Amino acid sequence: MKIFKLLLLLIALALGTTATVMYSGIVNVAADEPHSDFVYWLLEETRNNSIKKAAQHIEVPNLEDAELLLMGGADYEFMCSSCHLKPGQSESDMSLGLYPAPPNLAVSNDEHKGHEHGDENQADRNNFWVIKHGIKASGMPAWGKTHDDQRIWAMVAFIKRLPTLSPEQYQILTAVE
């Protein structure tokens, strides 16, 4: 009985702290201050292991296809170059102004290869999923309410060869008709 009460007691002092900095406005939402570094790494694990988990079970299609090329590179250009850049561009009025900050996809990063434990399609999976499926409250659109699944992998395509292209190359493969 004692276990209970103690039990009970936890219960209502998390509830209560929970108010109280849900209702007191202590928390500073501004997009531009940042986190500390506790919240920060928390959310950045929940959201990475989330979409891991969520993606682990697609399947990649070929990829290597030009038309999907070209179809995603006039996507990327569209609707994501703005956010997540361009080669040769470091940031833009999006990028500075979002919170957290969205990956520059234009430059190559571990982090979104997604190889760890030797798996080569993971990182295609995830941006397969949050493409499609989006980020809350991050500004990542859920373009699959829009989108059908070819062009989203189309856009993943693109992303996938995107560090490697020049600036010149990009115009080229963006370029709409």
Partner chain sequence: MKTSLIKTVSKIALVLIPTITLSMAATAHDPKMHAKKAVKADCSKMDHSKMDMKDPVVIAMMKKCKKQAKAPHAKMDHSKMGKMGKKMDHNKTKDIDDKSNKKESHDHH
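Here we have the form predicted on its own; I need the corresponding form predicted together with its partner chain.
We keep it simple here and write out only the one chain, dropping partners and molecules.
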């Protein structure tokens, strides 16, 4: 009986806290104010586990392909580089202004810490899923609504090689006349 009462009280408290937080307007949604460490951790874990689970059965095609790189390169330069940067560029309006910040995909995974990437196949899978479906309440759009799977795999192939590219190589691969 005591335990029951305690539980009830805790539930009431939880609901009360939630309602207070929601309706008081105390939560700052400004993108130029980072989350507290705790909230950041909460969202990051939720995000990583969600992507991992959703992507786990995706089959990764052969990504070592020149045509894929060319297709993905042109798309990347046009659609992604403003947020995810390119070799020789370390910041942009979007990379600085968005929160959560878009990871710099032109540097290797080890250089942008903060979340797990799993093994190589898992990283490709995750990337495919993220590009196709986007990430809620972040600047990352779902490109699958307007692009077929092949073009998304092309971008996955491209960003897999992106950290190894020099600015000159990048320019050649992505140039569209």
